[in-house]
Every structure is written in C-alpha cells, then in structure tokens.
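Take a look at this single chain in structure tokens; it is the form predicted alone.
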Amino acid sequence: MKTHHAKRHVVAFWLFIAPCLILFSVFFLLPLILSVGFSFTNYDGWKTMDFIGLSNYGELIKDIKFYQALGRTFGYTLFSLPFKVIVPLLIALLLCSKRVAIKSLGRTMVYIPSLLSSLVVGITINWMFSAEYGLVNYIIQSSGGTPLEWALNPRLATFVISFASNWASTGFYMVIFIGGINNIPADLYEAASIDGSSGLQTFFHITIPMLAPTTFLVTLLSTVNLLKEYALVQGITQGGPGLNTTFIIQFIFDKGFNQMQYGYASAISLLVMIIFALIAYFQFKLSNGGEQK
C-alpha cells in the first residue's frame, strides 16, 4: 500500500515539473548542445557546416574586436552597477519610512517603468535625450546652456544607456529591497533606539548587515543583466556611435546574424558564458553567498 502511495507521489512530482523541464530542455539545453557543436564548425546558417576543430577558438583569441567589446561591457557594468544597487535601496528605505505618506502610490509609480518593454523604454529615452527636440536639451537650452550631442559622444551615449537601464529596473529591485526591509525584526530598531543610536548608526549597523542576503541577490541579478544588455542598447543607440556602445551581446549577434558566422558566434557565446559564470562564482565567494557573518 505504501509502495503504491509512494509511486503516485513520484508520478505527481514528474507531472508537475514536466512543463518546466520541457521548456528548459527546448529553450536552454538543446540550444546549448547545438551551440557547442556549431563552435567546432564553420556553419554559416545555411549550407556550409564543416568540422574545423578549434579554429574558431584560435581565431577568437587573436580577435582584437572581441576584447574591445568585452572591455566595453565590463566598463559599462562597473559604471552602472552601483546605481543599480544604491538607488533602489534608498528608494525602498524612503518608501518604508513611517514619515512618508501615500506609500502605495509611490511604490506603484516607481515600479511602473519595470513593466515597460525595452522598445518602449528606448523610444522614451530617445525622446528625452534627442539632440534636436529632446526634453533634456530643451531644459539645458532654457537654462542658458549648450545642447549636448548625446548620440554622437561615446561617453554620453553610454550614460544614456545606463540611465535608461537604471530607470527601467529600479522598481523591480526596489520591491526586492522592500521585502528584505520588512523582514528585519522591529525589536532590533527598538533596542537601538533605547540605546540612543542615531539614524545613521542604525542604518549602517542594523539595516545594511541585515540586508546582506538581499543586497547580494540584487547585485548578482544586476551584474548578470548588465553583462547581457542587448535590447535596450539596440533601441537607443544600436551600438553607436561607431562601435562605442557595441557590447559583447551585440558583437555576438552581429557575427552570427549579420555576418553569417554562426560557428564563430557560437564559440564566442560559449567563452562568454564561461566568463560570466566565473564572475558569478567570484561574487558568491566574495560575499559568502550573501550570508550574514
């Protein structure tokens, strides 16, 4: 009887996970296996697919444009990451404060950009930072300043992409931080208040340490999303000016779909996947997996 009951549980278990397992296999495992196979060929996406061994990897090691795209990606990530973590944290603290009214409305307004598609975000940001009719340049000109060529200056273009990315994701990370803040026991704050702790002391000695797991999660998610930024870049700059905002995902896309070098693009993808996995691993090690010490 117990054996039959156990079998029913096993069948129910597999039935429940089957949809996720099928989707994971079709959209991750199968493409990964195909990508590994293509990386050892000169596949052009149509007729040619000859086995060429490690030739793609040998070419990749000598490809200066690959290193440049990877460097731009790391630079963009390092520049944007502090804002991805600090801004949502501060907004979450503000909207969890007892001194702030209409918290629900505030949280909703901050979260709305997270619901927008990358295309809508790109259109909105292009309108704001347009050199001719943009809102930002209009404000600068009205204040007596000189309008900026946002799309033609590499640093300004990178800033615009970073601004758009932070604007679109702040609400999502804010919600994660709010959950972490609400899970901090109120007794800790009461004890700190009785001991005469100031607001800053309470923030740095109670809030920040207790939010370590949440901060680690936000940092990890932000890092991964920044490293693989694609749709937003295409919607705003399309990799320009020149190649100055062409990050590694745009580089892979161009090699695979524009230059029809599917085998070479697959080799790049596998190497980049390993690099990103190592970055995530070191984040786990450095932060102790987000656990409080």
The other form holds:
Amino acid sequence: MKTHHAKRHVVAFWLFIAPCLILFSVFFLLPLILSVGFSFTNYDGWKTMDFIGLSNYGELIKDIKFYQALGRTFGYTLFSLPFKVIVPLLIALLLCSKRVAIKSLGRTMVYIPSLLSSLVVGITINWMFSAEYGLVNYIIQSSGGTPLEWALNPRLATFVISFASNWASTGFYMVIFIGGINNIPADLYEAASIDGSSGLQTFFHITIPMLAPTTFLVTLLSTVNLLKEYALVQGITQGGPGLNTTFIIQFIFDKGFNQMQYGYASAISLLVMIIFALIAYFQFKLSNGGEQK
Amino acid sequence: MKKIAIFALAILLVGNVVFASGSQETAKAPKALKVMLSEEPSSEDALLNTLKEWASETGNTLDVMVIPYEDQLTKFPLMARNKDLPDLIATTRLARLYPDEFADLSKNIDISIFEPMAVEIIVDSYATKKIANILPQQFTITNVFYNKDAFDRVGLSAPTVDDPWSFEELAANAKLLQEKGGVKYGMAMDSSRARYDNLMYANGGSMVEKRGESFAVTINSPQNIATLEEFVRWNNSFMPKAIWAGGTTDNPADYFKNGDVGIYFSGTWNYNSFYTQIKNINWGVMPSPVGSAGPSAILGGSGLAVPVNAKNKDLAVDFLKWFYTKENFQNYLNRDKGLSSLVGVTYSPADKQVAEDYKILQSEVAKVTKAFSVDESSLWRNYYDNEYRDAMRQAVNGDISPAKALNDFAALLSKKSSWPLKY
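Let me have the form predicted together with the partner chain next, following on from the form predicted alone.
First the chain shown before, then all remaining chains and molecules of the complex.
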C-alpha cells in the first residue's frame, strides 16, 4: 500500500519528465514509427500508399548510388573529424592560457560563427570561395597565381564544405573544451610543475587524459553532425560537381522530396539510422565512453 | 395601443439602421487575398505591382507569402492536408502535380480569351479534360542574349531572324569571343534542362515518342548521345563548366550582367531585369541557332491557380476576372515586357530597341517543335526530372560518358514509367 507521500512523489516524477517525454514522443518516437511504417509502402507523400512489403529494402541493397553516397559521407567525415576536434581544443587551450589577453573577446569572436544559420554560412563561404568572384581566388590571382577550381575539383569542393563546417562549429566545441579545461584541478598542474614537467609533457600527460570525457563528447557530436551534413552542402555545392559532394542526407532528401518516393526514402533513412547508431556505439566502446580504463 | 405602435416603429427604424449599415459594411469589408509566389519579388515585379493595383482599386489587402520553387513540393501537400492554403498561387508545376487540388477556372473565365499555344503549354489539363485548373500568367520562351560590346570587339554581327547561325557557327563564334572579345566565357547557358533540350530538339532528338496511347523512351537515341557529347565539348572549351557540372550556386545571368559572357542562353523572363539592371555593357537579343533538324525553342511559363479549399477562393476569382480584362492585362504586360498569353493584347514598347528585341523574341514562338509538345504531353518530368539533371551533371563533369549517362537515365525512366525503351 503506497503512502500518500509516495504517490505524490510518483506524480511529481511524471510531472517533471512530462515535457521532455512529450517532446521526445512527438519529435522523435512518432516520426520514427511513421518512418518504419512508410518504409514498407510506396507512399508518394500525397495519396498513394500501398503496402509493398520489403520491396524498398530489396531495391535499396541493389542501389549503387546509395553505396556511393554513403561512401562519400564516410570519406567526408573521416577527413573533417580531426579538424573538428583538434582545432577547437587548441583554440580552447589558447583562450584558457594565462599568457593570453582579452580572452573574453577572443572567445566571443570564435563563438559568433556558431550562431549563424547554415544559409548565412553558405553565403559567406560562397563569397570567399566562388570560382568566379570569390575573395580567395582574387587574392591568389592578385599574387600572380592561378585561380583554383573550387567548384570543379571534387577534393577542393569537399574541402570547402569541410572548411565551412569547421568554421561554423569551432566556437561551439571550443566552449565545451573550455568547460573541460577549467574542470581540471589546478593542483595537478602545480604538482607537474614542481616535478619539472615541460609544457608539452604536461599537455600530453595531464591535459589530454583529463579531457578524455570531453574529447569523447566532442568526437561523438562531431561525427554525428558530419554524417548528417546537409544545409551547408546545399548552400555551397548543391551536391556537385557531378555527384561528388552528394552525401547520404542529400540522397535521402532527393529521393523523398524531389522524386516523391517517401517510402523508399524512409527505408534508406532507417538503414542509415542503424548504421549511424552502430558507429556511435563503436566509438563509445572504443573510447570507453571517455572514462579512464 | 398607440404606445405599442410607436415602440414597434422605433424598433423597426433602429433595426433598419443597424442591419442596413451592417450589410453595407459586409459588402464593403476589405478582405485579405493570400498570394503565394515562388521567389522574392523585386520592386519592379509585374505580378506583384498588378496585385497592388487591384488591391488599391478594390480596397482589399494583400498577404504575400514566398515559398521558393524547390520547397513548394514539400510545403504545398502539407498546406493542402492542413487546409491552410493561399487563395491564389503563381506556379509552374503545382497544378500539374496536384490537379485535383485546384479549382476549375474555366467556369469563371472564358478560356478562348487565351492564346491557344499558352493554353496548350501551361494548362495541361485542358486538352484532355477541358478543365483549366490554372490560367496562363507569364508566357515565356527560351531565347539568346548577346554582349554587343564583345561582338564589336571581334567585328561580329549578330545573326538575324532570316539568317540564324548553325550550331557550328555558334561554337566557332563563341570560341572567337572568348579568345578575342574580352569576355571570360564565349557562351553560358542556364543550368536548366529546358535550355539544353533545345539543342536536343534542334538535332532531331526527343525524350520520348508517341506509341498509340502510350510512349516509348528515346532519350538515349544516337543523335541525343551525339548532342550531349558536343555539349560536353562546349563546356570544356568555352562555357563556365561549373554551372552545368553542378558544383556552384552561381547564376550565369550574373556573369552576363557583369560582361563576362559573350552569348547567353536563357529566356524572356530575364529581359525585364536585364533592361533595368544592366548599365555597364551594351547587350541585345539574337535568334536562337539552328541544329541539323531545324530550330527549336521551348515555351513555358507560370500560371495562376486557385486551390479548391482556399478560404477566400471567391476573392481570388474576382481578382482573376479583373486581371484578365484587356486593359488590366495590358498594364501587366507593359510591366512584364514579356510575351502575351491573351488574344488581342500585345506589348508595344515605346523604346525602339526594345521593339526590335521584342520582334526577335516573338519570332522564337514559331520554333517550338512537335517533339517538345509530345514530350510535354507524356508528363515524363513527373517521374525523374532530377535524375535527368544528375545524369547531365555527371556527363559534363566527366564522371561518366554521355552515352552511359543517357543509357542509365533511359533505363530508369523506362522502369518508373513502364514505357518501353526504343534504343
């Protein structure tokens, strides 16, 4: 027999989690359930919706363009990930150093791009890297060099998207790293100093290990965000040249919203979600969730 | 009794005053016409200014919403499902994709007032079902602009309506312009299949061919593969390749406006903005070149449609009745500087040069090919429009050969549409 106090405790529990539960259900669980349902149909986003069993999945495993888009996405993620983690870490270290003045201004300046919408980032990056009227090519030409074909060379086009993505997210990850750095006990550094540890030794043997949980978080978030890159690609290269920057989310979007194959797009989404979840799981396992072993 | 009679009279008088004024208010109460456009209108936008003129005349108000062309496919079904629709939509394809969602306007507007060609191209449903779920608004055609300054620099005269260039002459002159005409690119073309398809039709190709009541896929015909191979060579030689390879969001119209392009393939919808915006170069309009099978131009345009579940559907119809009077449409056309879709209404420019250009633009209408009409009637675009674009991008970028691009696309189109392959 529950006491009055225990009942009130249960009610309070549900009241506290209700907002989160409702939002999670409406914006995650419900779409997920719908997506699972759509993946077994030929839903066209309008009036056609017949049950077609596993046909979408059968078609998907034979779709060479799906594998190509997925491969490009992994390539882009592997290329960009080190920059996503290392650059904010170094900037955070710099902006936590006692030798650096006007730290607050520096942090604000680095953080500002994180506040911009992907559209604005795309416009800014286009302004810099446009093959015809871009600032970077103008500088190269003014210095007597040959302008680079940012829009025609697949590697350069991928680099531009990666650069834009890093520029726009560095501030956010820097803030996370600053939080981690500030939580490292000062007496560890004092002890290292007394023991005659050099700056590099302190960085590799104290700062890096103590930041492991933070680094894991940044790595995980960056990986997921890179795998899901969409808006920047649309704003900068629109998937080109050819299909060389058409990543998996563009591929899904194109199938669903442009070709109105919602059922097929749902099947791809589900498979991709499982792949992404597995990647996150292995990252978690490999780094022990950022905890010391 | 007398008191009751006076009281009753007073009630009657008061009631009359109240209800009479109420009904007058109802009749005169301004309403808001919710209009959906596909791009942010400029201050010179012909349709928006015409809408404003109507609003000012009738005392109604406008509520203009802009949903970009690319987003309309996702937003419109949601709006329709939630019954939160605009009253009037300026669109190129929604009425074709969702025909049941739009009111049959032939009940309100006499279709015979429109040019038959405009009805054939814009009002898809009229030929087969005698239903007009959209009415022609902007009637456009592909055309070619040229940079007069660059032509003068190399001593080149623009072709005439009676003596147009062949594709070979076009390519040779584009090369010449790039080498000696002071332009970065001899030629540029909008990244739109409609621009490229003119080359296909002019060389005798087509997307499909009619077979009884159905169609057969012909997009991978030998002449189409040859045309695409030539187009790839043009891109590698004197065109801004990134536009067609798809690695940029740049608009080649900007290149032309900046004087970086010698010959620019676009459409009549650009004429007005070029006329008002280009100040640093002299430019003109030239007839489109002729391929091995003759000339080709593609007609298109947007129309005005009224969703069946729109809240102020009647108000939208009122606007359309007002818009399609000769006087009001003439005013619209003067602002638009485009082709007329209304019989008996033509644009008569005061500017001599504009009048000359207009004659050339008008001459393009006769170049619309039968193959284009057949392709349009197949509604193939409903199947794989984007896949076609991707195939072209890959071919131009050199990722796959033109033959592979068209063969793969033909197979996809055939599978999706259930039309047999001819080649």
